[in-house]
Amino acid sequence: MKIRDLFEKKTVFSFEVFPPKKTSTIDVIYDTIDELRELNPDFISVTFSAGGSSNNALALDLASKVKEYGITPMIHLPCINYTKDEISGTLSEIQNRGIENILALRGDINPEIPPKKDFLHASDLIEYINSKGEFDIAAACYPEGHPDAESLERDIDNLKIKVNAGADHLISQLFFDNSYFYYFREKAVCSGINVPIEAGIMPVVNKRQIERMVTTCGASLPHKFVKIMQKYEHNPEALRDAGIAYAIDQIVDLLAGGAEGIHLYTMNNPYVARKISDAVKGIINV
């Protein structure tokens, strides 16, 4: 199933997972997927290494397993470190496995890996994918602006290029203040972007996770969020539950505010995904 068709029928609720680390066995993530499928997500996206490692094969295997479990898979596809021939080969493999949905990304620039020149922007990849087959293509968006962008307005200009290149819908980077999402959505619509936008939510369940997320994506931390984290940072169980509660509060507000979808960054944690799914399943399509 192509994900773009879902938005015409319902509010979309989806999960994101990533292949296991080298220190873990593949069975660990298979068990995670087995638990997540019980929550009946509309689709599960699988992250893909931007550096060209064996993790990419694991991502394809994991996306195939998601499909075997009867769930619609989406595979991430970064492009900055790949040639057209390499991307073409990957697209053929994706198609051979019966996977129809791709999240097209530029990918993070690794200073230790010189970027290839064939795809400098996600829009280049989107246009290329469209020339190679009948895929559903999602693109990333950033409610607080991409860290590399001069301004939110310039970032939305670039986002429009991705949509015009053929992106069918958008998935947002995580955020902790819904006001940023609402402002971004208004600016996007005013600029002529009319594809569905899923709000990306990450439940923060430990202090290290907070610090990593702020460093890598630059998400702002509201005063309310900071107070919660400071109060419970030395109590792991309380911090986990507080992070789940904060995410649920965000989602309820987003659904009331007309969000077209919620994309939950599960961090491969089915316990957290279940707590949130159980809390919002009664209102996700009201």
Given for the second form:
Amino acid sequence: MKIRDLFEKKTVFSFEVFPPKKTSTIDVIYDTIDELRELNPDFISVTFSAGGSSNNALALDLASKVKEYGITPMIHLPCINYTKDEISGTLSEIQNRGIENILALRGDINPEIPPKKDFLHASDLIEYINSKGEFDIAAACYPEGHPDAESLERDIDNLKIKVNAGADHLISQLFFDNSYFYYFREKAVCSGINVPIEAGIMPVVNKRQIERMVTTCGASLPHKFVKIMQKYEHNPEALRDAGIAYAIDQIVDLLAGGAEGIHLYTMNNPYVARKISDAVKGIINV
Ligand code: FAD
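Write the structure block of the form predicted in complex with ligand FAD for the protein whose form predicted alone appears above.
Zooming out: every chain and molecule, the one shown earlier first.
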């Protein structure tokens, strides 16, 4: 199943998972997938390390498992630290496993790893994938602009290059203030980007995530979000419930605002995914 065909029929609701750390067993994540499939997502995407991690074999196994469980898989594929030969090998592996959907990415530039020169931008990878086979290709987009871009406008110009290179649909970076998504979407449409855009939603449900949000994530933290996190940060259960409620509130507003899809960063937490799915399933395709 190619994901692009889904957008013609419905509002897409998808999940993202990541492969287990080397210290935990693959069975744990298989149990997670088993629980997530009960929620009947339109697809599950699996992250892939840009740095050539040995976890990448697990990412491919995980995507195969998603398929085996009857859910459409999407594999992420960052290119900046790989040669054409390496990407070609991975594409053959993806094809042999019957995986049809790829999220084509540049990957973050790590100052300690000099980038390989074959792919400088995700658009280079998209062209290459298209020359290699019949895949559905998604690309990333950034409602608040990519941190490397000099402005949102310039980032959208570059996004247009990705779409023109053959991206079939887009998945957004997480955000906590929907007005950024709406503004970005309007600008994207005005600049001629007419592929479906899924809104990426990250439920923030524990203190570790809050700390990461504050230090590394480029997303703006609205006053309402900060107030909730400060109020409940020392009460794990209340924080979890407040984080879930915040994400549901965002999703309800996005659906009412005509979002073509919601991509939930599940953080491999089926409890959180279930609470959110249960809350929005009655309104997602109204
Ligand atoms: P690009 O589209 O190449 O953009 C990167 C920068 O270059 C931007 O500033 C853009 O404006 C500029 N640019 C783009 N094209 C051009 C051009 N043709 N000419 C000039 N400038 C250009 N990373 C991982 O390592 N593994 C993952 O699994 C992963 N999953 C992700 C999933 C989602 C939904 C998102 C939003 C991000 C994910 N990332 C992942 C992170 C991503 O790799 C980084 O955000 C990375 O820094 C940029 O990747 P990109 O594909 O958007 O790059």
